[in-house]
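First, one chain by itself: the form predicted on its own, in structure tokens.
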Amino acid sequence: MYQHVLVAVDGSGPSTRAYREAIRLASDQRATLRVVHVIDLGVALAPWAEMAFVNYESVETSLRESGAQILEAALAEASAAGVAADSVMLETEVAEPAAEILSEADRWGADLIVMGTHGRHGLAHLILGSVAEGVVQRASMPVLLLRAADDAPPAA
């Protein structure tokens, strides 16, 4: 039985599909949901990125609300299913989405966490990597990773 089940969003297809299922499974569980939404600062501060062309301040604003937002919108989604739940916005400056993720299921005490995987594969997944297989690999307890169905739509 699952008491604690942190989900990991990020607005996209596949990651409301995870929040839906993480929902579901808090609701039958009786479990408690930790919604977490991770900044990746480390886009921003791409070497690539030329400075005289990126406003860095307003990009961190923009990330910030965008998941300031999510988070807002996860958690009424959870508030009309009768499941108790808060959230959690991280941010990293090294690309490392996966261990803020696993930093906060080790700190909160996670069951179980619940991600949405887009699925890549060869080039799309050598340049964008992928954060749900950071987290299967290294993760101390179970993973359950879910792909958006074709016609799943995005997050409000």
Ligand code: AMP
Given for the second form:
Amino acid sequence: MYQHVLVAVDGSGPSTRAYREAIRLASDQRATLRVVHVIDLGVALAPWAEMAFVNYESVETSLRESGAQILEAALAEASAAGVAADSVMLETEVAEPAAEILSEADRWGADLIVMGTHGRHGLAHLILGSVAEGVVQRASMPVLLLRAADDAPPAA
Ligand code: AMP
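Having displayed the form predicted on its own, please output the structure of the form predicted together with adenosine monophosphate (AMP).
Up next: the whole complex, starting with the chain shown before.
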């Protein structure tokens, strides 16, 4: 049913859980995975970064290096599971990973997006927002969301 599954990874617990589910799903459906990581340069470009004497180039380099490591580890896991996968590293300067994920999903013709979510609410949601929510609200294809196992509420 699904042939092109795009999975957005950021190296967090929910993202790892989502990625493993995407591998299981892709294996079951004989689908191809595209693993996407967005480098958020907005953090390093923020006005406070200059005031705090943040070295923009070193922040940018370390974001790129950690992004490459996340993607490399993801591809190794897919390969170990016998799932066809490739990876794409994207960048945003306006702290909008969701927009980049959606553009890539449309460009590639993804028929499913898989992501994690911290499921934040209240003040944390207000301050940090939600990448997953940004994708779900605008995606033209189905989106599968997974929360970190530890975030699950205790059984009633
Ligand atoms: P949320 O906790 O709702 O903000 O959503 C977090 C999820 O969004 C992660 O588990 C990833 O699937 C995805 N995500 C967040 N940041 C990025 C990023 N920079 N690149 C790719 N995916 C991301």
